[in-house]
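Shown next as structure tokens: one chain only, the form predicted alone.
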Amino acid sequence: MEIFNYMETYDYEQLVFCHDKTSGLKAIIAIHDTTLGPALGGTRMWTYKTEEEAVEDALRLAKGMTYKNAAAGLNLGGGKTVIIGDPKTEKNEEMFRAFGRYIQGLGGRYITAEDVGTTVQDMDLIYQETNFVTGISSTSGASGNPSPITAYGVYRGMKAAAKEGFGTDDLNGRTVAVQGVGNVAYNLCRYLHEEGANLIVTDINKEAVARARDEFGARVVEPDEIYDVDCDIYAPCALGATLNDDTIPRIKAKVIAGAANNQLKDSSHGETLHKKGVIYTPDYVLNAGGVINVADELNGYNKDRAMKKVETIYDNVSQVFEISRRDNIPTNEAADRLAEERIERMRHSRSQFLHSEKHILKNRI
């Protein structure tokens, strides 16, 4: 990989190489954008095969966050960090204490949070380097557990899904097939429950389903079954690329609203939902309660402030459908405009604010 034409090609501000000898700490932070804020994005352990294997998914997860944050309306830019490593074998304290140092010695440029391979304990850790980390235990006055927040959000966003497909928001009588019965799943289908939503289920975990099915009368399926059941809704919350050429044509609900990350395997069948008439909700739009939640923390956390801005994910969505109907494009693609757009406007509000500096400047001279 040729490192700066690729950031120049997808406009990368910086990045961060980080070592530290004693702790075997190899780490790696990309900031892509901090137009409208700091970069805010968590912090990430695996075992990545080669170093450039690593450097590549701080890049493109770190773009991701751009989009995310700048969609669900933070003032935040996008970052990411990438720790190379066995997160079960190999993490340490000086490990986290040192890159909680490089975080430091950024000044402010990046905010981490938790990640795959890390926890909240890690970033107490590192909290006690530098207070530019989220994520931390609420005994130190922060958000706590965020999966019931995050399930929130999708849950709002759900509503003005089936706004746009249905006519209506309410999911009284509605049948939602739900892929994967986690932590945030299963918040979710306990607000459909509450809301009057008949619930189909699968997971691999056998436990996780038969609690579905004990508390919410949830019907249990086989996972690959779940593609060809007859619902209004399927809400995909396990792994991502599910949304695939085998799986579309099966898929029968006219929404697709769930809490997985990176759910269509590709872009282009975006395109596909689209020619189809299928109401699509862009994952990273629909699940951005985690972030919002994390972010108060920013502001010395307050979770009735916090839950309030988790609510407009809705306005976000409903945002979305508009310019895909607008600019007549999938709904993957308007997301993706939806926080170019924002981003520009303040890109275009500083240069103007700059230049009347410099013409005051001149003036005064």
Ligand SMILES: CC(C)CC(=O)C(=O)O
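Condition change, the form predicted alone to the form predicted in complex with this ligand:
Excluded here are partners and other molecules; the one chain stands alone.
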């Protein structure tokens, strides 16, 4: 990968490599765009096969956060971190403390939170070294684990998608196939079960599927079978790029709505789904509940205020479908347009010099 070429093509601002020999920290912080405010995005810990794969993931996820934060109406830019390592065996206190010091060194350009492989406890360790972290434990007066709130936002957005696909947002009796029943999707399945949806689930983690089977009566299938099942809604809630040339022809659902980031292998797959008549709900519009929740910490966390904003996901998703229908463009393009237009408008209207900026971080520093 030609890193600077890639950064130039997609307009990235900064890529930071962080290393700490004692703790074994190998982290890559990618900052995509800070037009709207400091870059906020989670830290993923994963066993990447190569360093190149880790860099690519950090870059792709950071860009997704720029669009997610913009489309959610937050005054935040986009960034993300990946830590190379096995979250089950390679974490230690020194690692997250060292990482916190690297974040502090960025002076507020980047604020972190949880993502796959990291927890509230990890954020609490980071918080010992920097204020530029969210999703810390409620005992520290903050918002805690964002996953249940992400799940609620996905559930609400899935209802909006059902309305677009089936003419009603009632999920009672609908069959939803869920790929990956981790932190977010477990909570999503609970909402769906409570509304009377039938669940088909898969996961590479046997305990996770057993829990969904026992608690929600979900039918369990093997990981590769999930693309072939008969269902109304397909919910990708594991990792990215699972909507691709191999899987799209197999999917029978009329609606796709799931929590995973970067679901489309590339943007052309949005076009493929559009042509196939499938209602694809753009991931970053749908899964913004977690970031909306943690962003509220920057103003002193207020759960009612955060949840009110999470409710807007239903309308944001509906607006994307409306643009897609009106202009006959794929939903992923409609969402990108919404986000890009907001960034451009704000870039223009905030370009004048101010001696003292009113800043989203004023309560954190």
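Only a predicted model underlies this, so the values are computations on that prediction, with no experimental measurement involved. In this text, rigid core is short for the largest set of C-alphas that superpose within 1.5 Å between two forms. Positions refer to the first chain, counted from 1.
Core-superposed comparison between these two forms: the C-alpha position of Ser318 differs by less than 2 Å.
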